[in-house]
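Only one chain comes next, encoded as structure tokens, the form predicted on its own.
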Amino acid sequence: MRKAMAALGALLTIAACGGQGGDAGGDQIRITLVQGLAGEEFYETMACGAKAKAQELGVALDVQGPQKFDPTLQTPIVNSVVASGPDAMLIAPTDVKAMIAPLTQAKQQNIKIILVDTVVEDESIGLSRISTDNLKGGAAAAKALSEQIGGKGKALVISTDPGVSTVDARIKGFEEEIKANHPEITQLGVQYSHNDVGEASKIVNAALAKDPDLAGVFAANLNTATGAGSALQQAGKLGQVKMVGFDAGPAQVKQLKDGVVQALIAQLPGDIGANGVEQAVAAVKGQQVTPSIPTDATIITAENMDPPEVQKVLYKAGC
């Protein structure tokens, strides 16, 4: 499966970049997206401002990913990735750790690496690294869930797997801000869906047995965000128990429609990815590189939705 979605990942970049970027020899500077996860409307948002920005720049960008959000599925991609010797690779590494090691391989090979959205430990690895400031994020959403609890009862996490650098930051920018300026508020810790909608849903309905005061849930990510919503709406406690969840697929945003969640965080991946073989390109050519460029994100709430800047932010499951 993993070879087909690659294989096709290739056709739709020819397709994009169709006789506009330059010729198809070898001086055409080739550059690979790695995905955290293939088909999540996050990351094919930021395919999609990756090719367009690929086409702008002329160069030739192939895109592949795993299809679950896991280093013993993204490894292999990497060195498969390694071994086509592309000049760049961008990059969101599925754990800080496990993937320090295919990245060094890729490094030796002198494949420049342009870390988006998730980085690892190895502070050598990514001559750029591009992602949300997602401390920022996380605070954001624990003020926006305070402010819908009315600043007190019980609030339970939700996150991914530990060790993925994004999510770990929003954790810490929404457990600071509670301890900080929201005392009546009581922390239920955090715990984790693997990315896995089913393993939300069945966090949330544990958590509601367990606490049927429950009060609020901060949602890390899309995948997570789904399944607690969906979890929430088939509770019956639409409404008695808000959530701010993280991204705005379509999923979320037909859920902030509808009542299930009440506020989202919107991140910018296109912007992410169109930074990224910015970045990448310039490595390639021995231009100066930016080290770290954070990126916005935008609170969205049923009432703030319309306006075409904040349309223009929701996330796409294709170009």
Ligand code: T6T
The other form holds:
Amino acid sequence: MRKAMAALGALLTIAACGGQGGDAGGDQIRITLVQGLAGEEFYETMACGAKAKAQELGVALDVQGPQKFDPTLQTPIVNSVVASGPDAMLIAPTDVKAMIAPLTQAKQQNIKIILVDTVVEDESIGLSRISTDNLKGGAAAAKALSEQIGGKGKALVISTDPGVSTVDARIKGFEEEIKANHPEITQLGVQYSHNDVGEASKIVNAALAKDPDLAGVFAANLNTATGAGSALQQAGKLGQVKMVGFDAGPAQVKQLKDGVVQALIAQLPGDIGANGVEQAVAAVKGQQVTPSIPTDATIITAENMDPPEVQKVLYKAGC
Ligand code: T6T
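Starting from the form predicted on its own shown above, please give the structure in the form predicted in complex with this ligand.
Below is the entire complex, every chain and molecule, led by the chain shown above.
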């Protein structure tokens, strides 16, 4: 009996130290990643990075996401995750305001929240915020587009919806760069695709009808860029209207190869996901958490896309 108690005591001591992937109580740490959009290559690549890191650290990870990038669809997912009581949640909030309430509920349940990609306006939500430097990315897109159109002409920006922190920052970076350093480019303002490929195509077709001398398009995210590129291709504007898109999904990369699009700004969603899991585990274990982690972006063109180091940043539909 005493030996058994001694063995039990040793077991509990080991468990209390957290062991491989265990929390202070020795149980396996449970994390949920809530994507902005299920099945979309940016968030699927993010999930792949998160899963690989979760396996490396010996923690449990499940991935959920809405079928559209929409806070009315993401909120019930967050509420059900809160009810399941994970130790931590990685989330890409689909709206800077609408997602504050459900995430406040999660915080009140002592679920450690890590913001990946997008953020909410409430600075107290999110022990860590991990994303591309989108202001810088928008400025890089502006420089790339200006180079493509010879520094002059009309330029249209297409984004998803106001209130999405990432694309709002990309727009800001783009507009500020054009205003400061490209005086011969006329900005036609921003139109919104609601993250729908078909809507993005309609916007480009209407823009071509209104401004037949349109020189360039900046599309601020994956679906928007895919739709805008398709419209330019169908309108026979290859090479006449230049385009820079954010992200590097398979459809976008094909458009780059086909000369429909001239440059893509590829993020590192896999790194964002892996960093998110690392920060979540640190938070659950009471270790130091890094409040802000900017990840890199790469400008990809048809000329530089072949080397392995560029190929590896292209997004994938699955692991
Ligand atoms: O561009 C990414 C992401 O960074 C943004 O927050 C929303 O759109 C994407 O998911 C691509 O669809």
